[in-house]
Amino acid sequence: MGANVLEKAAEKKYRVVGQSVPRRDGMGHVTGTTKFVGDVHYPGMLHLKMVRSPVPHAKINGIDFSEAEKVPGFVRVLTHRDVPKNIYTILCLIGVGPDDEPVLAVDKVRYQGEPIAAILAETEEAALEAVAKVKLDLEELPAVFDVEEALKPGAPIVADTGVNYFIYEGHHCRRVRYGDVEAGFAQADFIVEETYNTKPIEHAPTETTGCVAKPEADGRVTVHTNTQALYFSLDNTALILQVPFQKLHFVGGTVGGGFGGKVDVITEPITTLAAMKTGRPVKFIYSRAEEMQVSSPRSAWRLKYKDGVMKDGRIVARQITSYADAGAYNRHTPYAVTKHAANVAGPYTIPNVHIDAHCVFTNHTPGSAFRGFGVTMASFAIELQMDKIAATVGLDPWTIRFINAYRNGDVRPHRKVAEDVTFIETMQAAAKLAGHELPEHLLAMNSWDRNGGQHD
């Protein structure tokens, strides 16, 4: 009986891992009839575009529309005067603030292509006419495009805070100390140190970031949007709109591709909005040069690593100094950094880390959510400086690893004790797969001692 029931427990275990599962809108692909929001139509939809700042860092001394109204099928302009709560609330929401970007530019512009003005017309051709008879009078800025340049005295300021840098509890960067850092180089027999640098990557989804917004006959909106978050996405808008949450109607579904970058709550406010002054239908649609150009990339970072080791291949001391591009406004920057911080030192039990991780605000496109944001890269990072510190001491990759590889009850910088800890186990497993023979000594180690043996 006990074997029968076991039997049973393992089948509705697996009824999905190990399955051949088919995705809930897989047919809908493949024949060609599945419904995205560039499908969405209506009746009498207008159409929005964009007037974007030409330049990366300027004032705005003034707007003139009055050649943009002619255009046969414009409709009207929308500007930061006509938003309620002219402030994106991305960060609020999870505890994380200020918020600091507009959702359209009031008297400055801090990146090329931030948005000023939404152009509303009959067609998207008018639009796109109209968009680009608007006169902008804008008195260029210096700007800065590096973050250890951002964070030196005298250097053009981005933020409204005065200084380059999210403030974490009162301090530049996010920090991170355990042990003694100087002590641990003091005991090393070398010092390996390596600075490593990613760049901005976008997400390049198959479908543009966009939504169409129509005003219902009872008071309701009704949002057709490809976001990857839908209530946040709603909570967002009902904030900057300042309205009831139950006025809007958020219909979603296929997301076209995303990978984080769909998370931002750029379109739908502003979309929304139009859709309430005009009281008709809207669509707003990135064009593809404006997703690779607006959408929020994957921030790029600098890292910087020094790492004590001994000659038998232990890691005594590790000292990061990380920086992050936010761009120009905080979006999701912030909490990645955080994350950042708590990964960045590896999976590795080291006495003695120093991690200071600095959110730097630059006249970038702002940054945000793709994939693993702010751990990532430092996955990336880590992984090359255990190399660097293999050659260093004269041992193979894999044996670097296991050596210092954290196991169960370990304290990791951040104090947080290590659980459920598998990484000898998948090394050991990826070493098969991979068809790379380990010695016995690294084939007996486990996650739970550092003596090798079996667990009980």
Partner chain sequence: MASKVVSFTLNGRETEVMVKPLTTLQVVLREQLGHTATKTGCRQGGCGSCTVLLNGEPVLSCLLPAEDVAGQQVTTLEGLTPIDGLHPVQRAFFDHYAVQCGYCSPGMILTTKALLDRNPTPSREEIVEAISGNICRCTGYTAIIEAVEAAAQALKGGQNGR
Given for the second form:
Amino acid sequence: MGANVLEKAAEKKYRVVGQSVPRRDGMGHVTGTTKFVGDVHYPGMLHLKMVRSPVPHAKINGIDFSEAEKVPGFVRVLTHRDVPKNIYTILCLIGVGPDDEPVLAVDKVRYQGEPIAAILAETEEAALEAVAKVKLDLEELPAVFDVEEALKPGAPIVADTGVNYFIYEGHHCRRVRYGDVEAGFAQADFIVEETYNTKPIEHAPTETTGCVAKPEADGRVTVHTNTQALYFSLDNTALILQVPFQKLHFVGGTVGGGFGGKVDVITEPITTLAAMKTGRPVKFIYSRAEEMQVSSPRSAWRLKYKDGVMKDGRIVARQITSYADAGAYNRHTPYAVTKHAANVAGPYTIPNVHIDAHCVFTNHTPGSAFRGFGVTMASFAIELQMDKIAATVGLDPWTIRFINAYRNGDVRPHRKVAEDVTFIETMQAAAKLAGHELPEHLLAMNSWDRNGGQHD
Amino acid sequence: MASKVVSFTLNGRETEVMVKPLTTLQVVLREQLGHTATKTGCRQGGCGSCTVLLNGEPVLSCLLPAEDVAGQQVTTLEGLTPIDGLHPVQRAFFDHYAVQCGYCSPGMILTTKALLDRNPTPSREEIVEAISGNICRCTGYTAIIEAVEAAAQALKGGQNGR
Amino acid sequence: MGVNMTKVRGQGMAAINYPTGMNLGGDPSQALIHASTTGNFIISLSSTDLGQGLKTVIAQIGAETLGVPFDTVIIDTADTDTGPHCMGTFASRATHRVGNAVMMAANEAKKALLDVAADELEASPDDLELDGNGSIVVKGVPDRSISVIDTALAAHFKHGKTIAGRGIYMKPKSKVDPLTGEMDPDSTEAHACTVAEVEVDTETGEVKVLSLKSAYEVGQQVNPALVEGQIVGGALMGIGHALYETTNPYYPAIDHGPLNFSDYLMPGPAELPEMESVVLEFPSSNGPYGVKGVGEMTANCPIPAIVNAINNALGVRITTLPVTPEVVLRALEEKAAQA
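Taking the form predicted on its own as the starting point, write out the structure of the form predicted in complex with the partner chain.
Every component of the complex follows; first up is the chain already shown.
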């Protein structure tokens, strides 16, 4: 069917779809007239800056704002006592829980940079000066930074649940069980094992995260934001502020780079609260330093592969134990781990698969969404592992992938029947582009028929 | 320290503004004069999104005290845009998909304008060097380099920029 | 030993799949369309453009389905007082989900438009078609036609009818079986394969990516130039992830975290390799016009391809990211120690 589908696509005469028309927002961008959140300015607007934890894990014994209050231009401070429902609700809306992260720290901080109090001032300079003058009485606690250390008995406990892992319907990890890996290993000619490690990565959009909240005459609040998800931000803000959804009006849609970094709903709730408490417009835009160290990164991952492989290159069993470093709180990582579990065995058809994917809490900055959510680092590990398997068996990197390639109709480890699969065709096209000559039997393969013939 | 009046030429117009000591040109342009094409990607001199032209040369307005521009010529992207249509550099960026999110575009376009003013026929290496201080996270720079090359061609062909 | 003696080259490849859509579904997006009496169609959304080009591709899908000129389709996004619900721009879902919603809305609006035009032309709606240039014509009778704007004016002032449409797309939420992991975690699969060529300086540990040659299969492309923008931009991000980037250079330790662009290293234009790509289009079964999605996947294939190329060049097996000069030199030391 592959060739037929291609022909069909070529036959289709769309008028606009498939055409490289100019960008709709291009004129605004090249003239600098596109309005970004930072460009929103109101008279009498206050500036919000955060008091943040200088240490990764500590008990908060006290906070002294007396010197900060003396800074000219200081307006007020917000602490956890001011937040009606002091908990981020980003996951409850999609039915994943429990929500675990305070908007402002209560009695503990769990990562370096965790927000403790919000300072409002007439100018940004005054807000920063007041933040610098807040005295924190913190009692440092032992911290844990390594995902496997965090799971050992006796490790410092990060989460309020009492365990350093997210609980998936009563299980300590997201499990995938397909076939019998032990039987597969017993049958295999080779066992290929390796551990892969990655570090946290920053989205680095050129525009940092932020918003401006403005109280309106009718009692509503207009929030200009560069969130990637407008209603998601509105809903979470309303839940945290315990105001009816109708009271909020969110405006956005123009984002100076996102890459997943602007899905966290971190600035809107506190800024909206500040606007409601003061009756004045409030602006809160992350500094570059906050964007780099406080905004959630791509989680670090550790992935352990154990593969049973036959002499002819067929992978007959794959066991994966992986750990996502969620940092101190959930954010979107529990959901990322589920997506990861569905993809971490790779685009290969393997009869026996066993996956334990862990979402682990440590005293790192919470990780969250990032372009490739749960899959990017899986692809990294899988594709390095495929090269190791090829070297072990004595096949070239292309052949090992073709031999094991998934095709339409195959059942994947999470038991979904594969469709819209063109893995083989994509590899054939890349080989051609790169000038790599594939042997005839690989060129004859397609994603629709395992017997090499053409499907119709 | 008291505020003082700073006079300079902004996009060809005489401009006077009351400036607090150490206020950056970026803040004066954006917050006092409403010229928000000048962006604020890092305010550390690291990203180039705040680039403006000072007497035709690209400078980082986030690091420049506004008092230092007294008596000088400042050009922002607002000043590059002609009344009708686009400057050839803007046109090239638009045509070549050299903008994605658009946040680096003002700085990138002004940096390009300055490059082509002093070197109308830059090599690829010279283009790369000129834009190296301007961070773009979206495009992978290829389209931007192509746009600079196209702008150089267009300007050579007599479509005069200012 | 000459300077060039320290530089070795290697080639590596990788191939990946990438799933479209918020993995377990339950992520609806809506679109509303109405014709104004200006001759424009306004598509109201609350979806966001991160730079990938949503405002453009959605206007293309709307114009295609309505059969009207691209320039007459206005995108009004994103405002929660005027735009209906959208789950957001992430998970490579926007073109797929919002595009489907827009197609549904556009079909309803088109039907309303043709009903009015049929009255005006004294023809059956089934015999009418939009010519893509702003007119509705009787099939096979080109001189029997009415412009879209005249139809919109007639609908409003003469017939007292609206020309509007509503659309929504939702993949029902899938539950995960906690014991087996059985789930339905995606809507469709896009694919990529990259061949990377690198040069490694064994003296300094520095890696230079010489070329990236990739094939992408992303379903029907709505706007090939924007797809190319994702591929090239993602490739450079992939080089960054492979070789330079981290917020915790001594991870798991948290010290020396970069706070600015001088310390957080990203590839610049000087690090651009030779890049070439081909795009295959196998339409998906459920995307608008067969769209799959390309937003997220474009860094994923270059990363392992580059690291495989480094391992190929050096005869080592580096297994960590990023592959900094220090990582390269340590791998070479280990190799020397084993020899």
